[in-house]
Amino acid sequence: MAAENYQADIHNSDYEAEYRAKKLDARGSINIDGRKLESLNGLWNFAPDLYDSCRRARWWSACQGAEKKAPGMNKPESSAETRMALSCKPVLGSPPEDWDFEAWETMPVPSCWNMERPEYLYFEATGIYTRTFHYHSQKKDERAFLFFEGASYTASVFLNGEYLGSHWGASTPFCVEITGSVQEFNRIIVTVDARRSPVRIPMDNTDWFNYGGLYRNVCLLRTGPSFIKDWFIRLVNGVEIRADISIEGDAAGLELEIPELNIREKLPVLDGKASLTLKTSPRLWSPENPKLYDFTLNLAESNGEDGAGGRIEDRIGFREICTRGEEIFLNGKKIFLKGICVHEDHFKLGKTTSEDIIRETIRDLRELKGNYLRLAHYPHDRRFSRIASEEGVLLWEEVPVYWAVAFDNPETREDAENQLAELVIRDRNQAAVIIWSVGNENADTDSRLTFMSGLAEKARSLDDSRLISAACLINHEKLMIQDRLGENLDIIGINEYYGWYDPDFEKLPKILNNSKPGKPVVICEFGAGARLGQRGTVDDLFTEDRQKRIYEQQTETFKTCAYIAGTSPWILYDFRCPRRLNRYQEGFNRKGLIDADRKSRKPAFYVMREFYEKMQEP
């Protein structure tokens, strides 16, 4: 009598377990870049659940699919033919009465939730969100993929009634193939969690705001039988292409072309792998000149016609970037960073960004004299890389590895490996991407040790043509730069607030002359706080004429030390974070050089402006 009576959705605390079980990761990762897409964005229903029993209770598991389409299928109706048709057909077990998908609030997609409602704004748990979409095979043997670019954590994937993976990590893209469930009409639904952990990759304690949702895109992809999973073209001794190729049936050719470099070559594919060098000078990408060629890689099936999603067509730019001594050079040219943080943060949208927002980043980096960005502290948009490459903008990218991670625990390694793997493989074909950063202000133990010098051994593993850093630390007692993490790193980076939170400023220049890193040190992370328009000494926490002080005193320290090869202040925007809740800060972190409205400058913006346009270039 027991067992009849046992429920499982009610008793089983481990119910995740099931979830845990089928991930979406890396190893399917598939390389979007040059493809038609067709978008799933838009309004989709939604509704909170705060004890996830979409999962706990299996409510999806009712949902077989829909029999046959109904008029506005993607907009909330009342008729009850219309939910009939679209809802789920009842099975045992299936949901409760009041889970009504058509009665559901709607939700645009992609977005933040907490930005949609204001009772959302803290809403830290599970988000359901549902919608339906028509499919038919353009192409016999056709094979479909949904693709997500951004899900804020945990996001659970079902359609039709079947369970198909759930992925981890807020920022890095996800793909799982349905080629075996899509049907004529179907039910998508996606739980997300945005619960914080202190096992999850970032921990449960950051210094940003905790957005949740699909807050990216989201789109369905086409492909033959055969099709390019993944490519990575970069300059070595010449171009070198490798490609990844999903082979099903008979070997396929792939041809590659750059019209423009006179290219023009067919690459052997062996196992699912293709690879060539050419011997070619081309023009060299940089700041001064983001020279991108057009290239075109085509994969013909064995009776030589193209595959669906098997023609890929981009724009690709070579440089090079290395480093000697305590310099940085790109393409053979010593260079110096100039350039800022900042979040993706904003603050009618949150984390969802538009490539009118990004452009507008990179022109108030250029009226700051820069030519490089640190994206904190999380993989950005992807169409960050691919603007910045277009602009000639240098980027700093980096993974969550924030403050005190869980080092010792092998599912957190796990995670952060594999968003790091989902970051490289994403942007390792941008020009503007120089710098891979593995982590940021974490304790030099030996379990960090061990962890991080993993990440950076797996970042090259993926992709040797970059520079590996991270943010490491200073002896504050020796007052010198000192952190076991530096031996396997290319570029230090440092984060110091010399006259903000340690109000003695003397310590930095006697940390400078103390240090003797053996490498390029970038200071990533330096500033102070100021609410816009608050004035007073510079004495005065949060005025702008403290922070303009403080500016002043950095800079001109920084002109003394040869070793620094690049500044990146924190930060260009003021940027929604709860846990600042003086009167100045109001939630907010305000250490921007720009107000939160994007607008605004603040007067240390124009003293960093000086420094950056008096630096001559070596």
Ligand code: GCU
The other form holds:
Amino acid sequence: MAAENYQADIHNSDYEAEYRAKKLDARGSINIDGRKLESLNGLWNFAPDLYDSCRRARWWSACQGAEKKAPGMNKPESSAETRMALSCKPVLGSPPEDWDFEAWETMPVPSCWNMERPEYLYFEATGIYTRTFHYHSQKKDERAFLFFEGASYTASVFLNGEYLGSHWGASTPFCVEITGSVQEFNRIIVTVDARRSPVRIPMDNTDWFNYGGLYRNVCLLRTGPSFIKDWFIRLVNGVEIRADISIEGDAAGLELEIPELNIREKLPVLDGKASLTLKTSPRLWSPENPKLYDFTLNLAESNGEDGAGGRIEDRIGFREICTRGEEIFLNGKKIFLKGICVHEDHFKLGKTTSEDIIRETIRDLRELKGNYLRLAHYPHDRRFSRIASEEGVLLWEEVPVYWAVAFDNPETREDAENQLAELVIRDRNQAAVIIWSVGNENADTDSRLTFMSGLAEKARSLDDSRLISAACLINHEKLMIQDRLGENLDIIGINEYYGWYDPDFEKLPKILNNSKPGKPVVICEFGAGARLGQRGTVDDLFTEDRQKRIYEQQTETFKTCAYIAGTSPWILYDFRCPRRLNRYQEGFNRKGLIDADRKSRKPAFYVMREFYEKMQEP
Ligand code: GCU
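Follow the form predicted alone with the form predicted in complex with the named molecule, if you could.
So here's everything in the complex, that chain up top.
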């Protein structure tokens, strides 16, 4: 039904109810590793939709696929006719429409609209993306899915005039089956609403830039009637490989093969599940030796077909991470996490990233003599953990339960738990990931304790092989590490800025001496701001001299504390941040050891490098 342009919606005060009713979430998660994907990236038509009119006035409902619109469209007409039919040109007798998909500007997918046109830098409303695409099924009973790797923040997906569902969360993947809706000629519309809100995850006040858009890949995934949905393969008890696989559709059996370990096991499938526990002795993955094994998963029904979800080919690393007392052990050997924090923020691309940028970040970590990264404060691009697993970099991954979250709001908790599940399902086969973090610097209340201990439990239920942490609290009156949440964590993360936000540096050694955490502590943030090239005395704020002095004091103090099992200073690169508005910051947080240009090192970089370089192996 064509939208009753502005007749129906101007009195509809709760137009969003329709969209809230259909959630795309972790229940539908598909692991896309090891599959053939068809990219829908490229130039989409785009319009800024400040009043959310496409969803409010249901513009999307007017755009049927070509067959429904013009019977003559069944053969591949000239693109002009196809475009005309799909562009929903106003038909005589219908009301004048306010959309004009084919006439709109184009926007690259993936990209952050903030970085594509100057007038969109601070645009925090809804963007409408649309394009057409052809689809021809390749196999009998083929199933088809649209897969989105990241849309910030709320994405609503429409295909050929049908509302398919909405996803909440800026940094985790989601997908939707289109088998029943896809035609030969299709129009897809995606509205992406970047508005911040006090009741979502993250809430509306953060210390990073709110980029918007379809900023990660969009692709089409084809499967057979039955397919492998997701899997979790890991080392348990040091000598056993455990595999848990989820299968969609009917399937009698599944085969797991790891040729280099002479493993070829047939697994029965019961109620869509298959699992295996097998004694073996793989070469263990570590930063020094990031050994990955080729493996395949084969549905018996798939007769080895490639890419349709009946056969998965990927690589996996086996390692074990655990804690004992106040120490962290990797494969039974005590380790110190020599790290640094990074945001997903690029001076040209915003939150959109690339393999080159990820590898450049790892090169800079290597120059710092580090082995570990805290991917703050939200799930980074899926390629990061895959490249880190190849390169031997340890990772802390985190959901953006950041600062003053609405901990007593059930929908907020549902949002947080869903984003955590989408992250864990996406990355739990990546050896590089050793820590799931359930949040950062949250005031201690009963509802926060319930909310975040619930997240810790959820993470463990999805993944029994990793450590759980969060950036916890210091009791600044008693000068000690004290946070009720700590009882639910394996590692206590601590953000502290002594020498910067609190100029009395002497509090730090007192706090460390007063505290008896009983489990490993990672100083997951410390540091100071400095504008590149700003010189002065060690007492002058925002000078490289003050930043360097604080790093010297911090690293000297860490050496005296046995229960510090890792450090990740804040932060590797200066990053865009609308709250940072003094003459030294100019819209950037300047705590980076490297300028936002991702090239120019500040003197404190070399203090941190020396600390890691001279550290005795634990
Ligand atoms: C906080 C917070 C960071 C923030 C940093 C800062 O600890 O976790 O997200 O950017 O401090 O103040 O620079």
